[in-house]
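As structure tokens, one chain now follows by itself in the form predicted alone.
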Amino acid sequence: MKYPPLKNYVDGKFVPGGGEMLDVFSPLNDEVISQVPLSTSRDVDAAASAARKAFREWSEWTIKERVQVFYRYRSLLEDQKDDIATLISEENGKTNEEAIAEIEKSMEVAEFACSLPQILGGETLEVSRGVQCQVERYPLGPVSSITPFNFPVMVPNWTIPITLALGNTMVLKPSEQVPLGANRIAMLLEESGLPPGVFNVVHGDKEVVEAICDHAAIEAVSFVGSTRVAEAVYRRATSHLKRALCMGGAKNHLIVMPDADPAMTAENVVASFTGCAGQRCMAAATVVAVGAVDHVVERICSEAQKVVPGENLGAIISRAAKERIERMIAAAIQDGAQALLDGRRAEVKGNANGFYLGPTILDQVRPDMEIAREEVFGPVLVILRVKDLEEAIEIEHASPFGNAAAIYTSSGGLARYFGQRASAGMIGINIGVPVPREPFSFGGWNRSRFGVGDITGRSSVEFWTKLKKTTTKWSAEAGVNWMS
């Protein structure tokens, strides 16, 4: 193994987990690169207890003092960017360029956390003669973040800098498929000056997730993953009267109009559906081709052939995931879809055992097909043909998901019309991955999100804090009326 077996990180120390060890495979070559503990509820209890103990002192630091940690943390992410990117690529299968982008987004969230002292100025108003009302934000206490395999560093950093800067403490449960990044984050935070117990990592599987949802000391839970699990986590956490914000899957529709710029559209659509090997909830999944757009479809196919597995296209996370995607492709073709590009025989020299799948484009797909309804999570683009924009919007509305939707057009009027009517939380105009940049927040609609608020940006502040309102009167001379 390239890396030693992992431990949990509790109260500022790396400690063994209580369960058996699970092999960690690299998708690049199917080699075991480490092992991760399948921790138990006792491990969760130890981490939650450490977080509860650390909360009193950490929450008493001023926010200006707390964000100093994240100034240093952001600098360490930048200084160690290349090394961390290698780690991400090895455990997740991303290209180096994609891994670097993941770290840079993490840095951006840390920068936003550092701006919180300027954003969170308290509100004070004289509401009656001699009477003042003041509103202040307070942290919740120990909280937890449960993160997926597809972004080992970025998604944990959606929550860590903001949550901790606001004064909370945390138990992080990373995906057992990509556990190395979480331990590196713990080391960086410790080096940045974060006190012991403020940030803890517990590795594991379903038992750890359920223990987090059930633990009395944990006040709030965030989750990112599939819709099925997101809903289950939301129901379990809220049944214990916790706050919960759970981000699920997606089936994002890209509407291509006849007046779309062919070159820009093709380049953008291909980048969207092949980026991170399609393993992201913001990936293009479905092109809804409106009217006469064969010239754009041909350009998309031509552009997709420039994407080469092992060069500018990363690996699928596991053998099982790759086989599931291939089964969905085969079923669609058997059901009448036309394969304009078939990536199922992808080979990468020197990594014959890697889990690679080339860009795949299926045309003449019907809305009732499984591949048009379900999240594929691979470099697969399906094309649905419609006669007009209204029919395209009907298809987009029929999806139970609502993460993102985009339109490719040269018409500002059509773009605005679609943007107002699409049933999604993030809209792209000639942009296939419309991820908001900080301070704007990330979050979808419908069954792509369970809970209230978004997971990053200004909206996340609402989720991770509670309000205290103080009404004050000192001057008896001010007189009395019904408000005082």
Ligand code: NAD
Given for the second form:
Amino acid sequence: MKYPPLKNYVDGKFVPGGGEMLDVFSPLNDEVISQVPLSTSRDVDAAASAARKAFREWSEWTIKERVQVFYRYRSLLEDQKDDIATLISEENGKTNEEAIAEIEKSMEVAEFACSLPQILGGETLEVSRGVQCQVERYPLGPVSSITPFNFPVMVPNWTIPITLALGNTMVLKPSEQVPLGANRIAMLLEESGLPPGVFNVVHGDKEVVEAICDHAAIEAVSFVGSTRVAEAVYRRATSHLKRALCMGGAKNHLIVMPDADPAMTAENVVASFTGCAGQRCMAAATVVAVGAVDHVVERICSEAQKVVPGENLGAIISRAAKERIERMIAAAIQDGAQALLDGRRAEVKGNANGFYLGPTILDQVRPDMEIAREEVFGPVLVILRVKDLEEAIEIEHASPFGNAAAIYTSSGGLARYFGQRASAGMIGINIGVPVPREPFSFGGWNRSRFGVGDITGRSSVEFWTKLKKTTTKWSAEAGVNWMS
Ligand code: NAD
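Following the display of the form predicted alone, present the structure of the form predicted together with nicotinamide-adenine-dinucleotide (NAD).
Entire complex below, previous chain first.
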């Protein structure tokens, strides 16, 4: 085992979790690299109590004082980028370049958090003679962030810097499949000067998530993961009258028009469906090919052949996930799909036990097939053929998800029309992974998100704070009126 068994991080200390230990496998070679505790509700209680105890003092720091911690945190992320990237690749299976990108996005969110004092000015107005109204933002208290396997460092960092800079304290529950990044984050935050108890990590699975939703001290729950679990967590947290924002799965449609630039489109679509081995909620899942676009499809196939497992394509998270994807591909082919590229026999020299799958492109897929409806979460591109843009939009609308949608065209008018009609929260015009950069916020629509608002950027400030309105009378001039 390369890394010692993991502990929880509670009140500034690494402490053993109460439950059994689970092996952590590296998708690169199927080796056990560490063990993670499957903690219990008692561990959640200890962490929530530490977060509650730390809240009073932390929330009394001014925001300008609090963000100093995140200036230092951002620098540490930058200084230790290579080392953290190695850890991410080992536990998640993504390439070094993808792991670096994940850290860079984490740094960007920290930068946004550091800018909060500049953009968070409250409002005041003389609402009546001598009577002033003032609005200020207050933190909620101890909150929780529950995260998935596909970005072990970036998704926790969607919430950590913003939430804590706003004065909340936190219990993080990372994915038990990639738990190492979270403990590294705890160490970096401690080194950055974060006081004990402000940030806590409780490892585990469903039991921990349910205990978080049920715990009386936790004021708000954010979740990122699959739609099935996002919905269950949303229902459970809100049944305890907590604020909840739960981001779910995706099935993103990319519309290719006949006037699309073939080279740019092909490069872009391939980067979108193979990046992070397709294990991104922003990945291209379906190309909706409108009319005569065979020349673009051919280009996509030749571009995809440049993507080589173990070189510029990472591994699938687990053996079970890889087998599920292979089953979905086989079922689609059985059902009449035509495999233009089949990645099921991928081999990586020196890493024969890694969970690799090569790029796979399936043409002539029908909208009713499982592979066209369900999230695959692997480097698999499905092509649906349609006659015009209206039919393409109908298909996009029929999907229950709504994270991202994109169009490839050289017509500004068509792009605008599609952007307005698409039923998704993030739109790409000639961009296959339309992730909004800070300060713009990240969040989908429909069954890709339960709750109100987005999870990063300006929109997230609404979620992580509450408003206090103060009405003041200083002057006798105010007299007695209906407000008195
Ligand atoms: P997952 O839903 O299996 O797990 C997410 C978290 O929930 C983990 O911490 C896990 O331990 C916990 N969990 C799992 N089962 C649970 C249960 N029954 N009850 C309570 N908690 C449970 O998701 P995953 O496989 O780790 O991540 C992949 C999914 O996340 C994909 O569907 C992907 O689209 C989605 N995702 C969405 C976004 C977004 O912003 N919309 C971003 C990244 C990933």
